[in-house]
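So this first bit is one chain, no partners, the form predicted alone, shown in structure tokens.
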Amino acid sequence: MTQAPGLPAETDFPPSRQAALDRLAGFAPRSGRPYELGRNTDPGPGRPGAVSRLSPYVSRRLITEQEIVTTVLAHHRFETAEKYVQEVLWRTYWKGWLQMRPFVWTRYLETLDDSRSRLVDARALTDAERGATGIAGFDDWALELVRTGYLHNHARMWFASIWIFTLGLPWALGADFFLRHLIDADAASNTLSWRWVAGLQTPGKTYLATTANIERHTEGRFAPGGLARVAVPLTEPPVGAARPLVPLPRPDLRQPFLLLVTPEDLSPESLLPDGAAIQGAVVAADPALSWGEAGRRFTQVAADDAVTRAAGHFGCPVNRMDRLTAADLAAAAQAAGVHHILTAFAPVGPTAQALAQLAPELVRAGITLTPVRRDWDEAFWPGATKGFFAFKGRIPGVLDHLGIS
């Protein structure tokens, strides 16, 4: 494997769609019973495990959730692969949940700023981030995260629980630590998972890491002592009811347009139907749209991959844009001879914020920016109004509606 410059030294995530497809092809036969039995076991870096390790790719949609589930169900009946399908849908659920409650992301950012300003023991935070607390497992995961840009999902839960309930550190600072180092950093999945561990996401319900559970699911590698024996839920003002999703009008794809590809969706080939009047495309590789050095570098190399694929698929000029500005977008649209720009809908996060700021500037330049939401999100997101238990009951019906079985 060729190491992409700027990625963690021990990363195992080549930033390309083909790498994602190859990994999915190798995993799909094991996505049934082997995954169900071994999904909670973290054997450690460099050792084979039961999980797919597709998260860096799906977080940028180098490969889509629909592709993953379709491939898995080509190998197994739904009942056999249900646990893995649900794991994929957790990401979809988190995205939809936050999209209908965007103020929870704003609240996280405010909490993060407040936690930084009120932090009393800066040394405790530094020790936690550099893996110097003396807690077996926790220190190893801190080092593994920085070194590889990845952690097993169960290790993320243990880590967050120890951070909050054993070390007594602010949960928002832990979520920020993950965002700065995870290659698969994602506003919804990361923030809401930390909230869930803390007892905020499902009010009153926390996740407590225990020595026995860690020892069992790390195959005896770690048996940390001195962990918190209780996990008192954190509290906050009520979140309130979900807001309805804002409906998006279907664009007229017969009208000439420029396609804007962002790090939220690097599979432009499957976004639009054949025959759309695309006159050109730009792929945004702006570092401001990603978190952390490893995540930014992964995105930038993946953006190059998207440029090559889009040019081959659409047969039109495709350019990379290292800085996403209204002036540069307007110039690209004018060069393509169009007044319309289409882009994949960006859920809550830095890309959505950037596009919201660009749209009025583009209007003043006589150019419209139109988001396109994938059928997968249109079908699943409205069901994320309550907890995941209610959401997962809808999965078979929605998959059938999408023609996936």
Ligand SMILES: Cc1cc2nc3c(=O)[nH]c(=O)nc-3n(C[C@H](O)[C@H](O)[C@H](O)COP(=O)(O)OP(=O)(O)OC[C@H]3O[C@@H](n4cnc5c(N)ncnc54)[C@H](O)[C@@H]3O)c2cc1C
The other form holds:
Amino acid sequence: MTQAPGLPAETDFPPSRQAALDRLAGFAPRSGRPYELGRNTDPGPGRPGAVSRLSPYVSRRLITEQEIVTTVLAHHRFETAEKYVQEVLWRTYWKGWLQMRPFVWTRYLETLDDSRSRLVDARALTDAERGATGIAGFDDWALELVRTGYLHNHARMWFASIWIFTLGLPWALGADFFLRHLIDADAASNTLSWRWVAGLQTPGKTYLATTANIERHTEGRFAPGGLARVAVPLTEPPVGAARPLVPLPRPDLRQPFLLLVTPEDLSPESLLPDGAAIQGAVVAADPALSWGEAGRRFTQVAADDAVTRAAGHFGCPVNRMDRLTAADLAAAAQAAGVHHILTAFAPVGPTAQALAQLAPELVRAGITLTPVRRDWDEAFWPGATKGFFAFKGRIPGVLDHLGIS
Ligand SMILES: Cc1cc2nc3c(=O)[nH]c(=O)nc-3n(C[C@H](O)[C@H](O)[C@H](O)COP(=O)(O)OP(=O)(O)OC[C@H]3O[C@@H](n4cnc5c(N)ncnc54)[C@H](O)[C@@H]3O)c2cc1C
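Form predicted alone done; form predicted together with the named molecule now:
Let's see the whole complex now, leading with the same chain.
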């Protein structure tokens, strides 16, 4: 396989929508029982497993959750593919949960700063990150993450558990290590999963990695000794109740506009209905909108892919924007002859932060920036007020409402 320069040497995630569609087409027939039975097994890098490995694509929305679920349900009855559909909906759940509690992200960033400044044993952190702790499996996953930009879900759980409870390292530094190396790095899925392992997300309930479980689900590749035998939950001040989502008025798509495409949603062709008065588009490939080198490189190549697709789909000028600034956006709007910019709603994370920072300057330039939320998020996110158990009970009804069954 030809590898895009800058991506980890052993990654197998070509950064294009076509690669995502091909992967989904290959996986969909296996998304029923084979997924359910095999999804907890991590056979190791380079070996075929039961999971879809679609996360880098869906995290940048080169392919959407709706497309994935629709394709899977074209192959199977809901009951057959229920486990896979639920896993896809974990992502949606985490996104909605964090969107209604954005202060949990801010708290993570503060905890990260705090953990860095208070770190007593810098060597322990370095050893963990470079896979030099001597713990079988853990060291291999640290190296695999850096080499490939990906880890199996079970390996992420074991790794986070050992990081927190065996090595006694601050959870936020582990979450940061993941964000810097995962190609699918995502503010919601990563932060809330680390919190879940640590016992913060479901207060009092932790995830303890055990030798037997690791040995069984790595098919005997690893059987680490000396793991923590108990996982005492971390504590924090209460998170508080969810804030309702801010309702977004539907934009008037007959009014001429420029489309801003960001790394939060690189499928502009399915964002808007046909006939919208689009005059041009810009695709933001700003490195500041991603975390580590691998994620950045993946996003930049995927942004070029989005430029080509958007130009073909909309038949209007589409440009890549290497830095997302109010001045450059205003200039792009002016070149398109519009005062109105639409963009896919950016959930909690670096893109949302960047857009919030530049919005006042756009207003001063007489330009409106209007977010558009996908029907999928609009329908599912409000249900993420409590735990996943309550959320998953609503899945069939919401899919019905969206016309997917
Ligand atoms: C500590 C920790 C950190 C994580 N960090 C991230 C992250 O930064 N970005 C990220 O996308 N996922 C993260 N996950 C969730 C999960 O591990 C990955 O989404 C999954 O391993 C991706 O592989 P896959 O596409 O083969 O998954 P599959 O099993 O094939 O699942 C299909 C899709 O469902 C979604 N999904 C599956 N499981 C989960 C889950 N537990 N939580 C959220 N979404 C899920 C993903 O979008 C995935 O692509 C994390 C999990 C843990 C335990």
